[in-house]
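Next up: a single chain in structure tokens, the form predicted alone.
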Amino acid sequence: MTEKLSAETSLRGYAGVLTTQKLPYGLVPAELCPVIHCVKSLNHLADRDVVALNPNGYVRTLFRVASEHNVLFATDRCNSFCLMCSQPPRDVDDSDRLSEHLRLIELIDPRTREMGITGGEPTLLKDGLIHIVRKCKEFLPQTAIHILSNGRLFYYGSYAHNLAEVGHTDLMVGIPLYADTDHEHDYIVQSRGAFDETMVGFQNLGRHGVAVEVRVVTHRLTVHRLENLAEFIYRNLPFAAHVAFMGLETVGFAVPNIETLWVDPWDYRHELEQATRYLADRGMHVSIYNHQLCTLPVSIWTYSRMSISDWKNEYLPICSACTARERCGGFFSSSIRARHSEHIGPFEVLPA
């Protein structure tokens, strides 16, 4: 609340409070609805943003109406335990997580032109996510709605075909496919059998009309292979909606693994490159996420976007000075402050 709140203010129809003021006890009856004071300071939110008040007097921002990248993190849970995952999986029971899921779309601006279904793995949910679905094209017919899964699941056509039965006009599934090889798939994500789950499960998404995006993450398990992939892309998955190259994100399972992981997006940009071109001139939607622009050909900057959540996008210094930096990306804040590019280096002119 913003304004000053007494005795005489009226909190009917209010579902909780969330004050910088000093409440003095018993000013709002517990049993009125929960209250929690004295917050430093609430200059992150605006009218109609959503908020989570735990009793315990932790507060989560669920949704922020200014912003063009809200999520709705669905379970902490996954069934793969991918090696640069940034949202590490938790082994534990949030199914009554769900109830809240659907009142938060009830809450959501209906103005929202998308929003985000993440996890861990949102069909562990199975039914729930299909109840999670059909309530947005019910209470958010505007948005778009795009789901990110390892598709796992939808190995299981019954499943591809109940989602696809809700019959929202504006559905994508985001599914990550790390090499065109079985082996290789199954032991970045540290689950033997996951890519010939994952195939199967584009496959039946696509017989039932639901629009798939393929993501590739570049890191130095992938990269060595990306012309190859492109091509098992396209003869595989040419019905992909979108196919996104995305650079890695060093957080999570990414930090202790960033040996492993670790390349300069310098040393593979002509296979990112050459995969990028490959995709593109057979007519493919393809993106290139989570690059700075002076790591890439210019050849393909016009599929670079700025991809970065606005909440953990940053740039060095050293691009004040690039004449590029309105087009370009920038950096996860992770990525600055653990391991970037030696590479980075402002253009004085903007290349033609």
Second form
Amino acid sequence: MTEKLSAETSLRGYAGVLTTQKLPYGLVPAELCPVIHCVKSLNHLADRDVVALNPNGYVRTLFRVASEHNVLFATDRCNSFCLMCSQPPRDVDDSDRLSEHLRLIELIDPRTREMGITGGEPTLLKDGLIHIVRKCKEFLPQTAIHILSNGRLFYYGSYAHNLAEVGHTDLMVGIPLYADTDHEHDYIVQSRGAFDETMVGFQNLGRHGVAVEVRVVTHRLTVHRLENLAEFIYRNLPFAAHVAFMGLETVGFAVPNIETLWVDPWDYRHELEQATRYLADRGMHVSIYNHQLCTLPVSIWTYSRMSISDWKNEYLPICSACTARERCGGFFSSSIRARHSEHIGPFEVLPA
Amino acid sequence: MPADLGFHPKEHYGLVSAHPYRLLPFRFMRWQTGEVLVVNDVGEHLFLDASSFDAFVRHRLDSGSDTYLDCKAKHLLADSDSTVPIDLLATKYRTKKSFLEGFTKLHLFVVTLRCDHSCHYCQVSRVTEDRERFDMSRETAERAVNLMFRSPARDLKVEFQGGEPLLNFQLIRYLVNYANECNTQEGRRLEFVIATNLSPLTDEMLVFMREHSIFISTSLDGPEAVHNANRPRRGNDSYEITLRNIGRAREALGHDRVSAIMTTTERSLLHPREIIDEYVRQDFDSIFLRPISPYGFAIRTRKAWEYGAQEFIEFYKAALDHVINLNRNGVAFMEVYAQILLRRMLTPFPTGYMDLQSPAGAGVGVVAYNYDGDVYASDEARMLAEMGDFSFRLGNVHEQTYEEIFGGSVLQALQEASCVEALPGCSECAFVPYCGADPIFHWATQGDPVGNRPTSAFCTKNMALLKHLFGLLHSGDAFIEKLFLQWATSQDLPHRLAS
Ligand code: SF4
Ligand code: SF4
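Output the structure of the form predicted together with its partner chain; the preceding block shows the form predicted alone.
Up next: the whole complex, starting with the chain shown before.
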């Protein structure tokens, strides 16, 4: 990675070259290492970041040292088709990406605190996912691994068992659950039988001692039975290490489905308060993500986390006058443009 | 929702309304208000108004209604061929019954029958100087400890009983050392409790107890007049001695190492509030309101207690009411029997409590080794034996093997007679998931380990208390709801509760 490259620069030992310069053809012999020139900007990259260079000149940043939110995109495929999917799946054969993932893990800074594995649906890599976790255990023993999965393939007890067998000591599988009954959940994830598979998946992971997190996206189809869902979670998944209520992100499929999904967070603040309290009062570990403090009852502020990935986080102009801004989760940059609560208003004084 | 992207409307995933639903196992009870309490096999419950209940059982609930979804989410009905609702129920059931895992956890050692008190509710102590006759010997103790370690339980609790166990402290000392020695090989989690009136307590004993992290469970029946009348002793100073020694023990061992239990006598019935206040005054944070132990009395009269079940219930309600009011006024204080029941009502977790579980704790949760080496299915079983009824004697540590004692016909018969799910009168009761069986109580009071529910003081009491707690929870009093939830989810259960 360089701003200035000349014929004298020694490139021995480099895996590739990225430069903003326009280079004369042949300056670097192609057999020495791949070179991509005329890159618009390299400001977002730092030492020890990992990038992938494509022969067509496409540069993908796979890992940023400066970020707390590094994610390995295991696959673009998915076996669900959620109405609000933020990363709409593509039906492509990307099974050859496994070797890239395994190579990436070797290159990641071992001091990394946390890394996500997401997709698409990572479990579609089948044993590949188990390889990835095993490799993480080997190369990144100090890095917490969070897999975001719909949990459906853990319906197969042997698969849950295989994941547990890796013996990763800081592994959590986050699995979305949208309803306390099957048809409602199946509708939201647009897949018949998904609820059953996910619920059995939860149980199998729990039985094998893999930590699980329950993720609930709050939108018009989930909020009216939110407390019932909390009760269902407490009764059926009391072993869950964490329950997260997540605000809707207006990207991906949420854009075309916005009329079906949108509800002003202000309008479900009581439901969210009830559900949060229900779980917290019973000793479960609860968080609220992607919500603005001015839409939340003060009694549940303590569960609200600053969670939005660093590169997606923004505030409205009126937020600059807000005394709660330091503690406020703010907005997704996508959502701030699309639609946000009509009840955003700064706190002149911080509520007690 | 654009169909061209491949999305399907809700109906695509929902049921066709012609599709009838099935009822999953449930129990119910009609409430005075006209509502119906509906309970599933793992204790999840809801109140339905009479017409909703009617629609529910006639398969006529509207599949779009919240009542329908409530019933479905609580696994009271199923509308597909999926086996998953049953699997989830099974998992929850396993969790609820997991107090059975590990087999016998609580081991009572009656180290002597001698006692310096002559409480009228106690049938088993002897006021005597005859050491030889009523003390447990070292050999008996060793054999009993060896049997205890045959139990597969990872957590083992040794409780010293009497008589007054401190009168044979030498043996306690010997047994604790012996058990700890065995445990260097065994690696169990071993805990010791001494159930004592504390009167023979010496500083030397306290040093030993501190060294071995031993818990003390003493008796405090209420304010001075009640306590001394219940627990007569030469000099009539039991109350004074007990309090002084509770203080010494707390100082030496730590405040939370000393707990107290109370027994409700006829006299206690008049003083529910004073008894609670005494516990608060003595800085306890909970009380366990227990009816009197019926055994000696029952054998003679076939009645459970010296008072009627109804009188105990009234006493209990008044006391609980007082406890709730204390909490309203900022005094954190808990009633433990309510806690046990509430935990079963409000949480998915197991609550092993020897005197109220299904199957009964006798033998599979608790066992008592008498001073003479006889092994009994519970403390109550050995009290019966002191009255001449040896029905629940499992064997003797000098004569039988572990297999003979714990695999014998007495224990099997006890288990068979104590699954409330299958007992006549219980099997249909809405309270099965919260209740339990006590075959020894029913044997003593009704001459039959199964017993007859309508005339059972045990059933009358539990039925009334469960109804009372449900009533309070359902009364719309937010304070009570919150308080009860705190009790139900609180981690510290008293020492007689396994898991
Ligand atoms: S005004 Fe802005 S910063 Fe303040 S709470 Fe609302 S969204 Fe957050
Ligand atoms: S003992 Fe009485 S209250 Fe308990 S389950 Fe049996 S019938 Fe119901």
